[in-house]
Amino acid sequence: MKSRMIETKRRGINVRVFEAGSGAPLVFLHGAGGLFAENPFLDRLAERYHVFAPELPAYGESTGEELLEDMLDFTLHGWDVVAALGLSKPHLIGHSMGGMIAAEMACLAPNDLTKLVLVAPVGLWIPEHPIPDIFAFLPHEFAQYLFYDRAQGEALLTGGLDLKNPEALSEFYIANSRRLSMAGKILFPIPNRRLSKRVYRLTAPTLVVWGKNDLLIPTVYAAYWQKLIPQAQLTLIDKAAHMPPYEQPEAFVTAVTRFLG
């Protein structure tokens, strides 16, 4: 894919975007991670769409991080990067902290979207099934966590990058802390910003990707979206974990080829 900069409306946010593909315009919105250095479902899904993947500020090249402090912003940043493309009711596709920006997106302006997929979504909150505080997992839970494989896991986080070389290590932490910096103005203390309460807005056509084996977000989330969505869709994806779109991207993209259209 090739990357370009885009400055939207609000001074001072400039957006790293990767681009691919042609045909109806699709935008992916990625989870707290940040895109890895390959993305092959982002490819996959280019030979059949014209295929987004905004990069937040603090994440890679973007910059403006300081300007966005809530949810609100972080909602209408969303539309103001597919204003800036000069996109016009695009397909959303959001992952973990994306997909729920990208729900936040369709309940704010539910018109402007063709359709939505919500990829193990964060943005709910059951009392009985509380989601861990990926803020306190020490380095080596998270690929426990996020993948059903946790070996592929560790290699797809770290980047392939030498961990023993000091200052591998020193570069790796600091952008670390920098993405989950930014990703805390929502995630934290917990991802529940009301967003129950907004849902009935959002009349888009949807589909719910879960991975099966989730240790993250546990799947009766799955349930409680597709509860609250009129008329959602739900894919459950076998040998995933908080990662299908990573760590089964042939069935993912599958799901949302069939959904999409």
Second form
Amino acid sequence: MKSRMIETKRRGINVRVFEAGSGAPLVFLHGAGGLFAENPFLDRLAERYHVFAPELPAYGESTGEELLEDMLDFTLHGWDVVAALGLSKPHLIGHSMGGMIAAEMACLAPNDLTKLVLVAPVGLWIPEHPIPDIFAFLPHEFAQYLFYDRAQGEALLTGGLDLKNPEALSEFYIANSRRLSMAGKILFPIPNRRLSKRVYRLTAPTLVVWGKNDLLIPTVYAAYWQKLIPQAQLTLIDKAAHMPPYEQPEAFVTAVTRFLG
Amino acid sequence: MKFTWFNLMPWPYLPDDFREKNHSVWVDIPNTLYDPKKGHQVYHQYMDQLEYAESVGFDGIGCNEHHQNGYGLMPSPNIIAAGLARRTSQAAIAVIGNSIALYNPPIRVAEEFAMLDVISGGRLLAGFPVGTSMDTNYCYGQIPALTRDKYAEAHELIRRAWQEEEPFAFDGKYNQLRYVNLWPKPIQKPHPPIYIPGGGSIETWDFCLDYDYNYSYLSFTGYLRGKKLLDGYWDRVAKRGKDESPYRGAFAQTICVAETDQEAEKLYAEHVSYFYNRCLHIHGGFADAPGYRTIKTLQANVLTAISEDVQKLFPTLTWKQLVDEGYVIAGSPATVRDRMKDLIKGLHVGHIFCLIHVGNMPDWKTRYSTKLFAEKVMPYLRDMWPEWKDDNRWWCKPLEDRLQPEKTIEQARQDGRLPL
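To test you: the structure above is the form predicted on its own. What is the structure of the form predicted together with its partner chain?
Let's see the whole complex now, leading with the same chain.
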């Protein structure tokens, strides 16, 4: 998938965007871990849609993280990127933290998107079902929460780097720290910025996708999202935890294309 | 040289298998391990020891702020300092310090420090730590990436509040106050000496130099490892064209004194081991929230503070390693004198925070070690910086005619006006 740098208008944040395909515009917003080295589900979606996958500031090549501090900044930045790409009424797909941002975008400007897909989104909090604190995980603790197949997860999370090499480890540590530092602005210490108060504004047709075996955000949250968004449909994916697009790309892409049409 | 006797106030009743059975001594430590009835004894014993340190001649007595942990029992160091202010009248009261990003609004710190300065007759040393990541981020919920920005704003507000003579409006990002108008104000002008405890963030050096604050390096890996970091600080001092007064720097060191080296091991080894194995048993995921340190600091690779690797090392350290590698300065007065001289010259520091109560050390050993240090070590180290002997920029300036409430109370007791 090819990528290019764009600059948002007036705020001037430099964003790397991966792009492929043609057809209806579809913007994919990644989760707190960022895009992986390979994202096969995006290639599959590009067979049918014009796919754009921007990286948030502090992720990959994107910069300007010091300009985004709170939820409103993140939400407006999302629309700034859509504008900088010159898109009109795209589909929005957000995964995990990206789902939170996409849902906020859809609340802020409900008429500016066509359809919304939320994949195991964060952003709600049920006191009886606290979400584990990803900011207190040790590096080796992520895979067990995020992936149904832990070995696959470990390989994807490290992007094939040899973490026994101190230099590679140090680089990985710093990049990870930079990403999660940014994510923390909307997720720390509790990933709830009162979206539930605004979600009545979300009128776009919505699909909620969840891995049946999600150990990070249990499926009880899927039911809560459905309750808050009466028009939302729900698809549960077998043998997937928190990363269905990576774990079950076939089932994921099928569900998404069936919904988007 | 100035010597401040510091009590971290650890919980001394962590079980023998604490490390094996528990996730972390900080943040999520089971609070069923805390016993308030024992706590009553512990607080009084620790505060008595601080008062004792004054009586044997330490220049300062110190306390600090930590939350939700068995390592140090002072969520509010100002409460301890208030007790000390009434029961002492000579020593500086070093509160190192208040984590200013955690107070809402931080004007509270300006007020409480002013109260302490006034009650103590101008003996306050005011510390402004960012706080450990465990305290600031995990216990008190501050967003890591914004913590330093919030700290900087709190610092600006407190400084102005101490100095301005008219009410002013403060339109901050984190604090909006229409009327800032400090009552009471501190005795020391323009403000009490300010100490910035650092654990290895390089931005902190410039901050200290911008305002001529003392940089206090707090570490439990000892002076040999501390040297690399403090060398970096002194390089920065030179580059900025500041004078190299050793009083710009402070270092915290664990110290155990006995009659002989052998006696030191016999008396103190178990308590030092308690400290490193139980009090520093911190879950690695709580040590350094992403964003707590800047990328610049991470890249500079100056993370000599608690990291996962050091954590793994602690339980394996023998007494010999702890002493040889300088984690702990221990032994006879002669041994301790020599090592202290190495530390003072090697790190170029004029202030030592002496950590003499260690882990679960009983009262008698603490006093024994304290007294030996005061009588047989301290006098030999007093004049190590003759060329800077009149440099009082980082020391308190108490009122000459301050009250001595502890003596008034003692007199009343002797006169039978107070129950014994």
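None of the values given here were measured: they were computed from a predicted structure. Throughout, rigid core stands for the largest set of C-alpha atoms superposing within 1.5 Å between the two forms. Numbering follows the first chain given and starts at 1.
- Positional change of K239 between these two forms stays under 2 Å at the C-alpha, relative to the superposed core.
- Superposition on the rigid core between these two forms places the CA atom of G12 2 Å or more away from its counterpart.
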